[in-house]
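Next up: a single chain in structure tokens, the form predicted alone.
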Amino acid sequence: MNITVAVFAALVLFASALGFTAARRKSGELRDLQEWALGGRRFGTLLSWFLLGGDLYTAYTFVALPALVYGVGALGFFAVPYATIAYPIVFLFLARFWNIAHERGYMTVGDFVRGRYESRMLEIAVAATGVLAALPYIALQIVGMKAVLAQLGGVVALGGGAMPLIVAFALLAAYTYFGGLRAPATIAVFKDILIYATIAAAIVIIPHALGGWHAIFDAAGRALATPLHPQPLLIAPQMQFAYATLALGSAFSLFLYPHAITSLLSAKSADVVRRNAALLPLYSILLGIIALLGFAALAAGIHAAPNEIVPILFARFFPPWFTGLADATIVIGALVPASIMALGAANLFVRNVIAPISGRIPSASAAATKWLTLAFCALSLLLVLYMNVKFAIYFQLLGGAWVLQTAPAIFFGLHSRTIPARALLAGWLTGMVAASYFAVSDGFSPLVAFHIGNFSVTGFIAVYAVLLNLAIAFAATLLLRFRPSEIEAA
């Protein structure tokens, strides 16, 4: 076993062994649904903002944005943004979010659907929503320790790395099903130590090696405008729009997740997810130099699959050691995300879809959400030894799509109950139908383009389809409140 796959075993089974102990440091407690989930609901601002750094920062900063950027230039830089723009967002309204689920005793968004409309319906179209919207997410965490496992070669190549996740998959589900969000929140403080120290190091070694930025950006340019790579290094006017959109409807979808909403509402109170909010944009300095990794790597002329990138150059500049903790940076950071993605899924499928078709909540729900979990992590695994992508990225904004129907739902319940649930629901099935479409016509792209005679424009999938999901919302509210039997008796 050479140098890189020790180092990158001994942190990853160092970070499983954190999770495990955070299992049996609260195994009589962990019995309940509520500490098992949510973590008793008493995690402090430290703890909250590792938790969320963990489930927001994942294969998908360090694997899919590097590779979107190599492969497309500058509009892969959307995410910058994007996660600026949700933060006020937290700050604005989801900290009321947080206020009423404290208030109420509320678990899940389905169970705030379901308070606030008093619709099953509603409430299981939500929640359904948030499951599928997960899975691809999981999935993506998978397909960046499926690059790092094929990167480090020997053994732990094995079957293009399958072997060896299948491996990964089973230690996440079983501190999962064990620890439950301890033991996530505990292996994520590990984690981000770990994201510094590479992030720190590469920002150095690699520019170095490279001849610095200017150089970067120079060589990136020549390789962008080559038949290989047929993108500007800049944004393209035309593609503009799809930038903006990119980044306003990843912004309002992120933390619609249930793996967000899961670590929010693990928070011990309102105050702690504002402070989260102010203090969560550190972490988007780290996205910003993470995903200037995609230009380093058209400057260094490495010609290999997108997803595959940034292992290679860790490989290639960094001493041995190094790569194998960079490496174990990623797949930690595959396995925390994927962890309480699969938890908040899970919770939220047996809360509000298998409780509202069996009209109670099952009396070992508890036991229910742990093995429900264990099967999420397995589909996810299958979804992506069996289905190829051409970015790892598409899988993201794939569930982003989708878990962005649930929005008017959840932000108009915040605050009053105007639109009914009938039409919230037309609207949800509307804009779900139109955001599936638009992603199978294209093979999964996340962007589609309208020509109207001479005029196109192109832009994010889930802004249309959730644009169309308001209007039928609203047009089924007018005929909701203008009956003619209303009409007739008025």
Second form
Amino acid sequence: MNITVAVFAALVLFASALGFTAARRKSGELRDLQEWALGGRRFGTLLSWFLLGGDLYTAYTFVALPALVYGVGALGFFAVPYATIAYPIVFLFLARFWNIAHERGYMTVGDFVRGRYESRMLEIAVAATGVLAALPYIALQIVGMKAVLAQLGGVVALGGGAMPLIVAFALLAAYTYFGGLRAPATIAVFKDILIYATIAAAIVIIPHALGGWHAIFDAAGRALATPLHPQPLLIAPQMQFAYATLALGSAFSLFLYPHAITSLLSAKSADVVRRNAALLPLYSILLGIIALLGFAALAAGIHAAPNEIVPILFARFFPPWFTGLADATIVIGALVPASIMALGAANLFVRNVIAPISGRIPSASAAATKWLTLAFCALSLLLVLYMNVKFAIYFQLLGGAWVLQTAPAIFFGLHSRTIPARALLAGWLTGMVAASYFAVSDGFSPLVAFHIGNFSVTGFIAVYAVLLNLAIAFAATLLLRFRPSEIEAA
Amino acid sequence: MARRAWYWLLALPFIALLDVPIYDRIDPRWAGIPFFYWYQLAWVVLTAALLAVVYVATRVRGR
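Return one more block: the form predicted together with its partner chain, after the form predicted alone shown previously.
Let's see the whole complex now, leading with the same chain.
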């Protein structure tokens, strides 16, 4: 076994062992759902920071973002404004969401919708959307892991990388089952130390080896330039609106995902949430640096599948033992969010889809949620092993556009109830259909162009869909308002 | 200043980052990095700073 694989395997196994320590420490209390799914809502500023950081900045981000920049240039950088304006949103709205959830004992967005609107239909709609959006996201974490395993070779390439994936996911499912949210929280601390070490090394070693950032950008610009797009380091004027809507739409949907809400609600106070809004942008700087690695790969003349360029960069510029560490960082970076996503989606599904349909009040027992967490892990693994990776990517894109359609119900519910549940439901349905139609009609592109005469505006499908969603919700509100008086008049 | 007034500071990152034409250019570079990229990275830091200011200014004391 070579040194890279040895370091890699040792670090991944150590991280898994950390996950199991979380299970042993609190085994007595872990039968309680609050304790298992939200860590007893006791996480302070620092642990919340690690947990949210580990949860939102996933392995897939670290693999896919440079891949996007490598493929399309400046447009791929939208993740940076997205991961910046997300935090004023957290500060202004999600801290209030925490307060309401804490006061009323809500554990999910589904609970929130049921409590605010007293509508089980809307609750099921919002919860099912969250679950649907989470599943492909888990699958894409596995895609990120696969990209690393394919590069490593040796023992971790057994069965085309399928064997180690199954082992890693069995470990993941086991410590999540036994330890609940405390398991990924414990691993997240370790994962972050590795991430900061890897990025610090990458930002020093790689630009130096390639002759500095000036040379990297110039070479990347030449490599990407086409007659149609002569300035790939910038956004073409007709794409500036698309860039802004990608950032804005993604920022508003970020905290509607079940894994984000799960981590958010595990904070011990709204103050912890607000403080984290100011501290989490530190990860967004890392995100920006990682995105720039896409240009570094172009400058280094790497020709490969976009998802593989980051592991290839590591292998080319880092010493073997550090390559093992950097690769382990990506895999551990996949395990943390995958665990929280499976847990959050399972909790949402049991409490807000199964319970209202079966007509029973969600019990305090964690048993059903725990089993469903295992099922979601298995399902995502099957999705990656037996389906086309492209399918998972399309599904995740669609999930992102879908999840934004739950935004009106959540954001309007924070301050008032002027918009009734039926209007929100009509808006949600319109948004879901519109988002799906836009995505499918243009070969699963996140962008769609609207033509008005000679004028054409390209924008993010999720944003166009949510505008329709809002228009229908407002129109339906007016209709519902006026109907009773008309009946009276007649 | 009233608590709510401080929240308006948080509109700045939205304006600065969503108005793409204001930063969609190469020059001036910083450490070789085109303006488009370092401007947005600088706004990550500025947004964090604004959030810290608003947090301190609007914190309910005695908790």
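Numbering follows the first chain given and starts at 1. In this text, the rigid core denotes the largest set of C-alpha atoms whose superposition between the two forms falls within 1.5 Å. Keep in mind it's a predicted model, so treat the numbers as computed, not measured.
A displacement of 2 angstroms or greater separates the C-alpha positions of residue 440 between these two forms, with the rigid core held in common.
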